[in-house]
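Just one chain is shown here, as structure tokens, and it is the form predicted alone.
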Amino acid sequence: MIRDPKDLKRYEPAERANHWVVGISFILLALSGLAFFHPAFYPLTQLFGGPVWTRILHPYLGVLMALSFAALSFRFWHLNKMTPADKAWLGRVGEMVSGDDHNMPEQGKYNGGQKVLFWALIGCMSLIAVSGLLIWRAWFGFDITLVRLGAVVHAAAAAVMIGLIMVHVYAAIWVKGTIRAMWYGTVTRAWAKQHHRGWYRQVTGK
């Protein structure tokens, strides 16, 4: 892909690889917890070399989305405070999923939708690390109350966030122009002055 040197930085390649070591974590612990939510999901164990495996990986892969989703929310969490136009722009969300945001309020790095769905996700990734280590009775033995208590929390938790990806992934898919952000580095002017206007400013100065 030929890119144009005027194009914006908005990823560092550190910060791309945290997020992709996130992301592939998560598909495999999604698809490894489900094969073990309902019988109709277990055969994606195979995945994994049979269901023995799945179950011995599945938690040290939880680690593993554990702390990289923690260094990745210790990378951005000062850029996802609210702010006044923040929730200007969650009033008016409706004309952004109606396909006309050329007058949303103008918005930094990351707009109002972006910053309710990262406080979200740190809220299930939350319940789900701690509810994991209650029912990862191979390395604990938490009282059986709890170990239910774990494995309600935690499929509830993760069913949530499997939700909020899947809105990720969709949005990053219908704004044209933004997965390229993740795979390059990069956006173009133009997108980045529609889309986040105010960060635009701030990185080019105009």
The other form holds:
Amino acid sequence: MIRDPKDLKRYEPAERANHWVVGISFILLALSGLAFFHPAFYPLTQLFGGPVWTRILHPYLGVLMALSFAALSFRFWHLNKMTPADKAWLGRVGEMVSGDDHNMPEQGKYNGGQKVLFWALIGCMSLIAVSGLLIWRAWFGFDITLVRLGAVVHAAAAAVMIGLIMVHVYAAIWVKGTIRAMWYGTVTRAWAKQHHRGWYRQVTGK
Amino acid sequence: MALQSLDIKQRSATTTPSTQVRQTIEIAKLIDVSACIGCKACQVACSEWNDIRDEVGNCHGVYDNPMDLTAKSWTVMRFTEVEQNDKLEWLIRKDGCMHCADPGCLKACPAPGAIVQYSNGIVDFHQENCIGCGYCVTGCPFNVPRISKEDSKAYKCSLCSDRVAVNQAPACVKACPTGAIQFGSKGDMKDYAAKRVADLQERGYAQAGLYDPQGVGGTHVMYVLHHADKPDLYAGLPANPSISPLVALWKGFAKPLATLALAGVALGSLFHYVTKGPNEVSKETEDEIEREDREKEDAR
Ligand code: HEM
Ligand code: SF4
Ligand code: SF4
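Could you output the structure for the form predicted together with the partner chain, given that the previous block was the form predicted alone?
And the full complex, kicking off with our chain again.
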């Protein structure tokens, strides 16, 4: 695809870099975490230099992700406040999913679904980070009931988060012209007009 | 297993059955708390036979030494002073792994084959498969496993599985000078315990009894207690131990379901794409933008 100088800037280089740090650490965390989640996934430990290395590395990757995720969420926090238009959009999400987005209410930089995802991810990440520290035996020795609770919460919140990210990644693949926003930070004007008309008006003044 | 006497009945993080065909005899160790004099010969024998030498610690002003189980002290004597029936009683309990029939450690362990249960009932840690995550500590209702600071592997009493495999009693049993530790088939140990309990009851301990907690399916280390109604007196021996509901939830049916749900999301996405097609920018919108561009060009 030839890049057009009239393309609209959606993300700054620092935002993209931050997102990729979060994305890479998440994939490594999901693969290493799943290895302990169920025996069916144990062979994934081979990707990290064996089972002991997987156990050692996972929590440090977790700290990296928690910090970079916190930075990313501060960057996007104010853009994800819910509005009545978002609620209207969510009420008709069925039409969107079935492939007909012609009558969807006008959306700003993010649509209602993206905002719900944003807040759900913040909830999951907070639970995962706190519970991850509770079960990190190499450094901590919390009360046994807290550790047991941590184990349940960590596994449950991680499973939910992996599911949410699968939806997030699929949405980016499904909506053509989206992934380039994370590569070089721009989208075409037609893409913006169709998917985020409010934002399109705001940045083009039309 | 090379040794028939060590047939593996259950193996951590393994979803297919282990050897089920042969049934070896179920063994048990019986600790008669009422006959223990607290000499710690068993602690020494354990250290000798298993070639583990814990650090020489400090005196804490009590008889307990070391103060707790460690990766190198697989059994410790716990001393408690209590008042029962207006008399001071000095209770001494030999603490260590109970070799549960339903072991929480094995259930929690994520590493295949790091924890095994032999068909004779012994629960054994195979350190070469251990990854040092400490889940066994989280799963154990008796607070037994310890992670070594030297090699980050989990250790605990093996019930001298190497000795039992060749028809020898555990080292502690051999060393006990009063016969407070007995070893044999689980059935024989229960019979022996029944005699000791009857004797204690005759001598004024009306609540004497056997500690073989059913919450964990029974154990292969059992106690004869003078106050079987109050196990808690013996340095916090749990009255009704069982695998914590949190651990059962964590390791239960939810995980296979979550795995299926995730597979569903992945497959659902794939089939959404192939049935609905990609969500592309419509020709209409593209034309609109082009028209605007052309109009702007013309205006110049
Ligand atoms: C601050 C962040 C995190 C910390 C401190 C952390 C820590 C831990 C620790 C200590 C374990 C036990 C295994 C080990 O010792 O390596 C674990 C397991 C696990 N982690 Fe994390 N983690 C973090 C983030 C994440 C994230 C973001 C995910 C999501 C993909 C995740 C998924 C898992 C899973 C699925 C398990 C296995 C749970 C089970 O055994 O049921 N973790 N984590
Ligand atoms: S006492 Fe703890 S370590 Fe021993 S078998 Fe039972 S659960 Fe496992
Ligand atoms: S520390 Fe070792 S034995 Fe204990 S649960 Fe983890 S892998 Fe299993």
